[in-house]
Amino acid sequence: MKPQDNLDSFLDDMELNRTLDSIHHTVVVLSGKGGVGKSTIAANLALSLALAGRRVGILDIDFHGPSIPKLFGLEGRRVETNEKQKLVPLEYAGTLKVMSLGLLLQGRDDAVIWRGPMKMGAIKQLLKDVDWGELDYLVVDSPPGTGDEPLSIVQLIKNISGAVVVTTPQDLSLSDVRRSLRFCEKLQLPVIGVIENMSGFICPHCGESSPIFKTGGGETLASEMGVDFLGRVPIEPDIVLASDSGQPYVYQYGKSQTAKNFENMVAKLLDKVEKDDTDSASIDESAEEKAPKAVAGFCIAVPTQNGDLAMHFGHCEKFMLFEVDRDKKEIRATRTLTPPPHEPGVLPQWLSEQKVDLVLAGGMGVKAQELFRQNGLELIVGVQGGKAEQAVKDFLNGNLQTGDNLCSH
């Protein structure tokens, strides 16, 4: 990879992380197979979260069959770009932010023919290039199965709150759901719970429930797999009518028993996710009390020699550490430190202890680069010489010049 490619990739990742910092919880809605009503469940869950007073967005990454625009009555609408050159998600009822590839296509019947890498790139753009603002929850409607899209979202968002898995009561669907649960297990993705959709048919005339596809299979499977069961959603003609009219069921029939089912499922979700969040915060606060004081915020380290950026990392005399405000593109604080003796593995660990996020370096050997990344530090190598402060300013303004990595050790 060329140094400029390395810089572009890092800037993309930094922009993605900046966006994700404003999204407190991400919930991915999965299903083992198609036709189980996953998108309908995702839409009504997202709106139920918004009705519960949370700031919510829904992201549709089912590129080959985007249903979310239809479910919210947004077909034919197009997103616009704001002054920050970000895509502005559409809003439903002033309470829910909606984004889907279906809102970016020229025609609603256009087909998307993409392989895996293109999907990964598109999902990354729908996260970092969309002005989501501050969200309590982002609900991600993923396509059926365990393919590129769910894998990509898990790789891009490191701290996903968990997955909600949708099934129907039939044995065929339950078998596929087991694979979804194994997928979550292998990727260390927490499972918030299982929802059983199409769980009995509610007669619109007498109100009686008939188990057309059986009932209870989802709850039994959840018990077998050791995950929570969130609840059931019956087959109800009004759900179909509401979905086809672009008015999610819980919005149009908020006083019905099924809407209350959604409300109860959301209450279980909130209890689990926000309880886990509180427990994690307590652990983090305890760890922070024990951690050494260091530069706050986003910290950039520059190795220097005679006050300038050291062109050979191994020859540096001191490190200048810059605390920066990435949004305002300004340096907030600077300090200069003398590093410990240069020995393999010492500097990466030492800089990590100083809470450094990024190192701007001239030349650095490949093995050294690997040691830095193992310690959670990002690197841009091949930075041209000059004043360290100017290099940081150029980085913040997107003008940093990089060339060849002069160190090949």
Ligand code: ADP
Second form
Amino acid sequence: MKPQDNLDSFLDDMELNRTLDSIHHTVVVLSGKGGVGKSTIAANLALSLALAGRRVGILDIDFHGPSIPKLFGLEGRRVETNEKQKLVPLEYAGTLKVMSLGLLLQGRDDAVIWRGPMKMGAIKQLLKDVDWGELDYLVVDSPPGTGDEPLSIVQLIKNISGAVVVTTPQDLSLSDVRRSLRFCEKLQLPVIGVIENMSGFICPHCGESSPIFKTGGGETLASEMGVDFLGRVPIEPDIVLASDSGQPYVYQYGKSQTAKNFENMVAKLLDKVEKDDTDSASIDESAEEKAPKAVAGFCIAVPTQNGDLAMHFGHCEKFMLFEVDRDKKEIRATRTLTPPPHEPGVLPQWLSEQKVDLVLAGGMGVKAQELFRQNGLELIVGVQGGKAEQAVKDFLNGNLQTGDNLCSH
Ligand code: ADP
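Can you give me the structure for the form predicted together with adenosine-5'-diphosphate, which would complement the form predicted alone we have just seen?
Below is the entire complex, every chain and molecule, led by the chain shown above.
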């Protein structure tokens, strides 16, 4: 990595993390193949979550066939930028915030061939640049399959609550869903549950259900794969009409049995996702203390020995903390602190309590690096010795040279 890339990528990551800080839960909607009704389910789930009193946003990251703008009747609408130079999501019925690549790529999609890294870059920028405000849930509608888009989302949003996997009851669709579930397993992405869409047809005249594409396959598969089953949505002609009119089904037919199914699925989702919230309430409080920090500044910590960067951070004498002006790229204030005695996990937590954003270190073992990242701290390792202040200035000027990480523990 070039030295300047260190600074740019750190500032980018910091901005991304700050945007994501105001989103409490992210739910990704996946499907093994196209046409199973994934976007329809994502739109109705998001709206049902909003109707259940949560602050919700829906993000559509489909480069090739974004359908969320159409489902909410927002096609062709302009996305504005606010005074923070962030994109303002569109609002649906005053209850749901909507952002889609389709709103940003209008008229440009056919000329562009999106390759993997470009997609990742565009998704990162989108995540960073949308001003969602405070959200309880962000529902992400990802293209079918296990390609670059869901992978990017999982890599960029560190604490995703989980995935909802949509299938239809036919064997062909079920075998694709197995792949989606394995994808989640590989990426350690929790599965909130499986939804079986187009599960039987309820006759509008007699109310009898006919299993046009069979039913029950999704539930059997979920239990086979050891994941929860959230529920079924039958084939409903009104779903097609509602979607085509730009008013999602649960909004128009709130009293129907199928809308109740959505309500029940959302209740299961909330139960599963929010059951851990009480435990993390104390963590949230400390996050709140951290939040008021000005976006214009950040804090860099350097382990030192007699004012020089200590090559082994665990045995350093002091930590020098540099408050930095992000725009001017200069040091505003310096503090020197004695760290608590070295024990695994103590220093990352202590530095996080000191509201440090980035640590410049010489050598550091892989396990320790993981602990720092788990505490929300960015790290640059392999910084060569010399004055701590000089290392920070070099970093800000884009001249920081890094070499081998001398600690191999
Ligand atoms: P995907 O996102 O999986 O490609 P879509 O959500 O775009 O699928 O749905 C594909 C088509 O199926 C759309 O025309 C949609 O209105 C229709 N559809 C989805 N779910 C149902 C359902 N339960 N009953 C009837 N039609 C449905």
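Residue numbers count along the first chain shown, from 1. Note that the rigid core is defined as the largest set of C-alphas that superpose within 1.5 Å between two forms. In this text, all values refer to a predicted model and were calculated from it rather than measured experimentally.
Once the rigid core is overlaid between these two forms, R18 does not reach a Cα shift of 2 Å, moving by less than that.
Put the two forms on the same core and the Cα of E83 is off by less than 2 Å between these two forms.
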